[in-house]
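The chain below stands alone, shown as structure tokens; this is the form predicted on its own.
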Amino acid sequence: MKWDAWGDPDLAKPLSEDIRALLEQALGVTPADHPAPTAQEVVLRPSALSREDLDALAGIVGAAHVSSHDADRLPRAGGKSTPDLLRRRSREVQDAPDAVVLPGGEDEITAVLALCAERRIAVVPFGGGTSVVGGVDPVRGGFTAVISLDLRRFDRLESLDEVSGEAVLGAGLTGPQAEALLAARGYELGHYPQSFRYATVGGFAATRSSGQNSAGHGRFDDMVRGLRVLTPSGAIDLGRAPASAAGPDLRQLFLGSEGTLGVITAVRLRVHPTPAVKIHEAWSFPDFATGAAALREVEQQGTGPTVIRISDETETAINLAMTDRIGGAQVTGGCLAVTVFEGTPEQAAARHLRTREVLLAAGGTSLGEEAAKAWEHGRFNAPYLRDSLLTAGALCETLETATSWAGLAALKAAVTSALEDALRESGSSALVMCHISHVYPTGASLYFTVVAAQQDDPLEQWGRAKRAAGDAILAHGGTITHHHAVGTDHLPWMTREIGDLGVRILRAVKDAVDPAGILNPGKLIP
């Protein structure tokens, strides 16, 4: 990916003028003043390792797989944040990792572990980078200095075992590597987040992933059934048979560990046969309440669509701003949903006609196809708009939750509320979006999009937006992440998330694994 901002620069897609317009009337967003600096201009913190420390690491992995060079430390520089990526467009000194490591096998890595405790170096397991919560920062947290250690050597398909419907990944798989490897056997594994395109099968296990056909396939975690983990004490193998009763599931330490319990190698995950047949179809609801009742309805009664989303009427009308027809469909305003269904042509023709009646008779409006193509085709290119909004002087990024069905609307109120509020103290006005991104039968998830114009401290700006947002979804009974993860961003909220007994069963865990601390220390663990 680019340096500094998302995924491919050929798909970066300026502003029309249109937008520009429409910003700078409803916002005051203006033009920003100063360019960014180019990749060159960068002016890096000198790498801490010794000639000693490099060479040590070159005598484990290949000196071709070590690198302390900045072009190399500066795309590990942090994830692809809003503040990540503001931080990459100052003229100050930044941090990065003192060096990169790339091992080809499970004892280079455990070489290297015990080398780094040996020597207090901190060690960050990186795979795509697109961590958008701090996840991949180079924190050193007291150590002498800190490597990336990079997993795209472990990009293989390990098995497939076509008579239980299991397949082992290479940790380092980006998500097209992995679909391509199974179509190839005429298999999926149909895990689709917006960072699809980058990010990989290890960091889809550490940080608990959810995918965009969710209602489908489910989470991450629930196609894992095995992963093998390296630790400074040792490796561990997990997940003997399909379910167990042999104590706790000690799988569920190692999923959304974020790196810091150990360095996941290989996920074995449920896989299914590439789906024949896909079916779409748009919907249009007269109100989000509406539109939420109707998935609700639709995942209660469960009638298996593959995907089911919802935005609300700020979200639709900004889309509706961009264009007066979504995907050929014409909207005149209200909430817009899309459903897709998978499978067999049986299959998918009975689930689309089950879900199409309940969402018939609460009150929908079909649109047809289109539209849901339409969102299907350009569902991982969001994050080129943040760009270009950061770019022409907008603050832009997002944020999530989930809560129970009886909570939604007031957990939705009141994030929004609390995003305009601060935003508004810090001199700008606030356009807020949410849609439902992944649905349950007990509850959903809410995903936010705010853009503000940007004012003199941009991080701070967002620092106190973020802090009441934060406060909000504690305080209304939401989770602080449904699936970004926590990072060093979500880390003041841990607490009171998980409890203080909870806070020492992860540090007690964390001593027995990793006793000298060195794995991506500041994440996940208060």
The other form holds:
Protein chains: 2
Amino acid sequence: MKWDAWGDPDLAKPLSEDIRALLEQALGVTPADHPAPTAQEVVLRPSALSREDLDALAGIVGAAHVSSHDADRLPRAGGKSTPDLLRRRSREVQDAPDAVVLPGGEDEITAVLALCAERRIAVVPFGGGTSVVGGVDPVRGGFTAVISLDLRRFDRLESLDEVSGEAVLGAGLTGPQAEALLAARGYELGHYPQSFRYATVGGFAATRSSGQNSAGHGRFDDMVRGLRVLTPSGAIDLGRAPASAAGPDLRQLFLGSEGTLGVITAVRLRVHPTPAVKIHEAWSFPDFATGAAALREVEQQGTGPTVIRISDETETAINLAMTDRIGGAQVTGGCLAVTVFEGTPEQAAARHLRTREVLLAAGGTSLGEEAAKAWEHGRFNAPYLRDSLLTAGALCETLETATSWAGLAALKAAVTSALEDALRESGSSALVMCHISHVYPTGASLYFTVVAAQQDDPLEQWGRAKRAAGDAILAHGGTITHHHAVGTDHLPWMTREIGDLGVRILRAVKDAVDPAGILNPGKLIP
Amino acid sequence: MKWDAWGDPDLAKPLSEDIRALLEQALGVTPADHPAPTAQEVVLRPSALSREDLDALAGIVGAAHVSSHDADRLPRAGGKSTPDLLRRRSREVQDAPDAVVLPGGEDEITAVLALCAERRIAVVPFGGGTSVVGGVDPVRGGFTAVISLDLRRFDRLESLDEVSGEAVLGAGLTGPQAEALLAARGYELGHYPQSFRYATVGGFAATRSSGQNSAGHGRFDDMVRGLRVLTPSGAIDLGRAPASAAGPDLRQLFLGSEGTLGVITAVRLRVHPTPAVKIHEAWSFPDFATGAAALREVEQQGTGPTVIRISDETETAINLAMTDRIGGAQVTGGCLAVTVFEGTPEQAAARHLRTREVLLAAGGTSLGEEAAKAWEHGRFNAPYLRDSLLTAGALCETLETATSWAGLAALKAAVTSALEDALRESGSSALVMCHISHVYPTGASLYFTVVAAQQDDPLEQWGRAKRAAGDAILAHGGTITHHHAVGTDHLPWMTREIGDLGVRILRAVKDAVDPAGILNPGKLIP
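Same protein, different condition: the form predicted on its own was shown, now please give the form predicted in complex with a further copy of the same chain.
Starting with the chain above, the whole complex follows.
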């Protein structure tokens, strides 16, 4: 993963002529190269750890697995939100963890936590570093230093129970690593968030990630059957059975805990046989309201698509769902929906048939499979495009929420207006696009993509827009985040999200498991 | 609800000749009437509340809604486990709550909690009183007195969102009341535990109840979208969206909290249109292993039955699944399975067709619809039969657990042996029967029914058997309870269930929401 942009340098996406024209016409952005510092030019704040601290850490994990070199610190300096990437472009002194520690076993983690509690060093558990909410920022809180605890050595498929359809996966496995290990045995996890190529099993659990196949396989938290977590107060193994009435479900405290309550080392997950076939079909709906109602009908009837999503009119008009065709000839008027079906040939065919009956009855027009395949082909690539947009002088960011079906239209309108108004006040017209990509019987997510012209201080510019959007979300019954987690960026809304008493409960749990408060300070818990 | 037995006196089930013969042949029980005291003969411990305490409570909820009369205290003296019913037969002094308080609004509950915290009075939230784990026992902990806080006045359908398929139901609504209110609007909740006729919405949530239609509609906790809870530290509203990544899911702390963390006053639930049709089909499998594998296949493929369950060979041999035919001519050899399908005519037919294909391929033989309808007809009546068995001198009790599909057979064998051995040591041969009634992609529940001859001290006799079964469950990877909750009876296993750290977390949450510790002391949290 690049330190100042998304992913693999070989997959960078220069702006197409279509996109350049779009930027100029719609937003007045004349693409120009905004040069950024190279890694060598970046000035990092020196490590605050003493030689003795580093030696003590090396004594636990081995000298080869502790580093305070800038080359190791810089890639763990933050996540991949637009503000993160803008900060990486700064020529001022940048912050970074004071060391990177790569434990090789649970005993080592336990010893590192004890050492850090004793020496008052903050610990940021680190997976793929794909947070877009400041979740891995090197916040020291009141501590003297902060280390990045990189879990990548927890990379085993620990067990696979083929009868029950359960696998225990190491927290440090990336999406592709996990799927490759399972595929070799004929199984699939089926969790494909946009961060799939880099993010890890532990990160998926710690952030309540949701993937593009959520209609078929659920959110990541739905897949979790068990968790192993190491805390400064001891280890905990949760999830004895597929379901239990033995009190509160404590797994649900560590799912979404974002490294503040413990270090997740292994996750027991539901897996299923690798689908034999895949059927794609794209659809057009006359407008978003009609299309959303069609998706609702599909989900409430339970017809079984693996993927179902719909872009609003603006997203459809610029082909945002098909990364390689953005700004090109419009694929359809109205709103583009994508469906994918998986399973055995019989299952996929039956799910497809039942779903298309509902979509046809709800006013959809089939576009055949091609646009759905184009969506699938580019589905992990949007972040590369954002990098090119930022370099060209455009501001591009995403945010998401969820609410009930009944509240969806009002929430969408309110967030769109809030973003447009705030960016207009900053001097930019804005392109605000939206899609539904996760559906539930009682509601759905809304995922917004915003593009505007960068002003003098794009960090401040986006900050105002984000605040306006967050306030609109809370005022209109949405959750501050459906699948991006809280980190630092959503902290201002947490008290409104869960109430004063909810915050006090989280603090009480935090005090019980991490009395020194060293775990990922400044995140999640106000 | 009767104070000393299950339910409605008019529905009492005298033992049939078949059952009497079975008891005599299999267990050596010669049915004889073991007379129990009448309500008038029961001696209750006098109320520990002062006139001033009662006046203060009356000042909050009104004099008509506070009672310290024995006639009101006795029905809230405990739940409906076999030990509860045996205790009710005692002619020694029996314990009961010192008063029954029926609040009519949230302000009143808040004021009652404040008063009780100040005066050090324990509070047992009370719904239908159907706990089979001691969950509503009048435990005073270190307090001077205990009141039963009966939620029956929280009996409204507060709202119904037909678009989203969500209803807000008052915590005090019983199963039939809730379904009647929804049915009048064309909707159904679909939660049918054996306690359905008496248990309440708040109780379902507080105990993580699971109903007989769980294959189709999920457990009660799956249906919950939001909760309102009043605690001594304030109120909390949880569940802003169908799904969220805004940190830990705090709903999952109050689901299963059994009145120890707060008083649930309203629950927002997924509801669905009243099913148009119902299709029944019963099946026979040559043995339990074959049948369990067939149910696993159905659930892992997701073919969509509303009900699917299978009795083991012993249960099948005595027709336990059909309350009215127990001990009569055997309906089938091997193992009896029951399936029910619901929905629109097309949905039900398609689900039925797909499911029966799987069951046929897995070795099942259709028995047609009659035995499945007979199961459905008697499905809430087994507790009446237990009352007659207890009176006749038999010991009859149930217990349940869950584990992964891979671990199911070993767990079943271990629990069966533990029960048989423990009861044999007490001097009784035992009839241990088992069924699967809740299935998940990765595992299933096991529900055991045990019948033996009562010995001199049946409470102690059952206590030994229960301890042996609980130890076997934990030793073989099961959860101590899949849907009966913890109460007092499962407390000895909670530390093994969730670990030392899990217990410390529960205590920390308890201290945050109930600093005085007045809420349902002695339950759930070791």
